[in-house]
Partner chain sequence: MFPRPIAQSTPAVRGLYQIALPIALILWLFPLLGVAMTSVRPASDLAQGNYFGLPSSFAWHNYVEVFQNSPIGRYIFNSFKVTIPTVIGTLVLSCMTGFALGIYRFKGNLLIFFMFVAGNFVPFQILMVPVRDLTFGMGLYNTTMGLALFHIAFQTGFCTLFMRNFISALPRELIEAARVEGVAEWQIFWYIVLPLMRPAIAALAVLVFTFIWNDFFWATVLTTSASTQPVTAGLSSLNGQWIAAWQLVSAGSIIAALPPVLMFFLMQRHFIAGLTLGAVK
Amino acid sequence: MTVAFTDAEKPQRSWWRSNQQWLTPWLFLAPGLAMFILYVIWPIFSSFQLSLYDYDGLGTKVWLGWDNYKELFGDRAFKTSLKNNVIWLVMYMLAVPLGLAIAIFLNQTVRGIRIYKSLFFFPFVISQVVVGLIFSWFYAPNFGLLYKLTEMLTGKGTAILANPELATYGIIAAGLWPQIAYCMILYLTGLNNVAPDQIEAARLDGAKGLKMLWYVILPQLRPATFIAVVVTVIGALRSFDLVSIMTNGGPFGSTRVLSYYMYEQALSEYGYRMGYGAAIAVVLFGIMMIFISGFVWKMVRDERGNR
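Using the sequence just given, produce the structure of the chain by itself, in the form predicted alone.
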């Protein structure tokens, strides 16, 4: 026998059961959101606040307003660091097409291809410290391989890291080695997800070579390209470890970048100017957000245009 209930007699559902469907995802996201707010969002606003003060990390904060930012525009070391960051950004973008080219080369089913993949993957798994030491020995005067090669070819060896005009490019070359490997991994993953039916249809239409790459494969690699570009931009703008290991900002401060200059001003024996270092960090963050936001906006616009 079926018992019928009126609306007033129906058992009341608890608040949790009534809201469980939309609340459950937020409960899973809550720990990650809390960590993100605590270690990313809050430090960003804290750095901006600190940049408005004169503070040595121990004493009393002294309000300066925008004086730290005004000082930046007359600081020659800051201008050198900013110029070097632009050079890093331009040169580092070579990692994206080079990573794609290597990924296409490795995306084959031939004998021994796993060995080649391992060799190209190797730079990504070693520490940046190790990369910096390897290239420091490679460039070293008197016994470095590059020094010996230039001495053999020109009669006079070139000490890359001792030359103010070449040192920055030498460090960038060291940074590109693992960055290309990272982009290669992203594109290899993307190539495994390329739709084979679209490739076959393009071949039947006579597409091959660069046309196949440009019109069929690259549109399907947009997610990998997006991640590769964003990570490469971030890597170029936060290039601290290689500069610290290979030159310490020298010779004569010619290889300083914003992240390293921020460290010098805020934490090294030359500075303890926490407010000024925070101002440099805010400028660096702003530059990073301009590039990343612009690329995200373009990608979203392209996605909407394809719908």
The other form holds:
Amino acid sequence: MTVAFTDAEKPQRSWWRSNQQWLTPWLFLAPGLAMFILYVIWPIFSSFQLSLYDYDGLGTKVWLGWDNYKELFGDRAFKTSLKNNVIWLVMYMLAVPLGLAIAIFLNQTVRGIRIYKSLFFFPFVISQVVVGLIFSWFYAPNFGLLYKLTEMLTGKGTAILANPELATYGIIAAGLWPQIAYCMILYLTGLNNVAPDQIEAARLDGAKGLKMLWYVILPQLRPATFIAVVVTVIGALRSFDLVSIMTNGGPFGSTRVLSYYMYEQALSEYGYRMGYGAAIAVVLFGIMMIFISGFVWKMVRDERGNR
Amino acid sequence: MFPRPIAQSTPAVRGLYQIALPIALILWLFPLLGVAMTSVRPASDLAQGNYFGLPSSFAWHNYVEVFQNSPIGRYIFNSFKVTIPTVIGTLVLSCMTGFALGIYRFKGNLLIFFMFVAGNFVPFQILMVPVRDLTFGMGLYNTTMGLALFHIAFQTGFCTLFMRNFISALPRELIEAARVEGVAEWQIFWYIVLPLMRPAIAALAVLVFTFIWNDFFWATVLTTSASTQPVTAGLSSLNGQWIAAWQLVSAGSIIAALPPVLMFFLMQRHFIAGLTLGAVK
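For the form predicted together with its partner chain instead of the form predicted alone, what are the coordinates?
Time for the whole complex; same chain goes first.
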């Protein structure tokens, strides 16, 4: 696309010469920025606006003001979703220490360790749809492995996904599987780059095991921990695929999360309440925003420090 | 190295570690192994309750059956039709944005950069209705093209973060020297920066391929029929039809998972380099 500026515009050439320094970055940015604004930035504002209307996706929009938000307050399904999102966030955080534990376990140099590392990472490469199907099979009532196992131990099998109390935890466990793998790979890379002389120095001072991990290793792993926490928080709040595949929000709506409930309201057989769905999305966005602003703030600070 | 290298410990500990490794791996991949086994189990095994034992025979025809009795071939083809244009489009756009943000200092540089970064973290649901309406408006609803266009735009955010950081780590003297020589700015991009970006391009190509192949949410929002749905959405609807036909569900899952898995094993180094960007300072 830049070729157009070489020969065809000879009279303007000197103008281009003197202005290309400041124009070039904008020309390079233009296509990507335009796409990003059209598909990501503008829709955010558009959803905000939509959340103040009653809209079925086809007919005219009817102004409601804050009514959609007021309705959320009395909506029990919304409260369940919100509560489940909190459970997701808390439980999902387990991926960070567990990923670290596996990384420490695998950070050796024995024969074949590279293959072990890639096979441990395997779950992350598979689609969440497939992960969901795998765990549905694992949990299946009557013949599922977990059902058999609980039957053996307690005499009575538990069908986790059919139990409103346990179903959400069952889905989270499925989600943790690839997430732990992700955190593990982050920490493996981090461990690879820990300064060996500091470890040796600490060893001479008699530091060992957990003390060594806590005082010497973890501070050096901080960048890895930061990224692991960021991707885990986002993963927890984005949980849609697994809920959709494993339970469709059931039993009795007990496994809904905000992302799934929004979809249900706006785009499923339950009716096309896009305005109400947008209001749910705005709440989810608000929650995410708390984390995003924290992350971005830290990144901006690092960036300033680098310059 | 942490923990202390196992080679320095007693033979007993070393032996224990060698035994623990495969056991841990089998436990870790247990659900996957179960599904792989189920995918080659004849239907009669399942009817007789043989869910865990070895299959009575290897029923490779489960795989044939999946291809014959479901549009999974079509789904896979659709996935490629979405994934490949997305990878190419995203890389072209983000090489350019990364170049602009990594090389030039201008007002608004950091602001635009962090807009791309923050856009990455946004929940999909807040984009859902407007993006669906937009795709409708362009006449691209229920087409692989409509899906690919959205993916290109969204992934450009993530890739810009990556590319920009990669480019700003290049030695600045290289660019300054070229400018002194009177090389035009676009030539700096094409002849100097782009060739140096090869590792970043490879890493992002693998990552974006995997992300897009595995996307489920946007596939369900923007496509509805078997002629356009990618394999994730297709598998989900097949799962609804094949109730209790676990041997078919398993075979379908394995087929759907195969392309990104192959990609990962072939391009492992690049994949991990991309994923762990920023994990070390």
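Take the two forms, find the largest set of C-alpha atoms that superpose within 1.5 Å, and that set is the rigid core. These numbers were taken from a predicted model, which means no experiment stands behind them. Numbering follows the first chain given and starts at 1.
Asker: Once you overlay the rigid core, does the Cα of residue 36 travel 2 Å or further between these two forms?
Answerer: True for residue 36: a C-alpha shift of 2 Å or more.
Asker: Does residue 252 shift between these two forms by 2 angstroms or more at the C-alpha, the core having been superposed?
Answerer: No; that C-alpha moves by less than 2 Å between these two forms.
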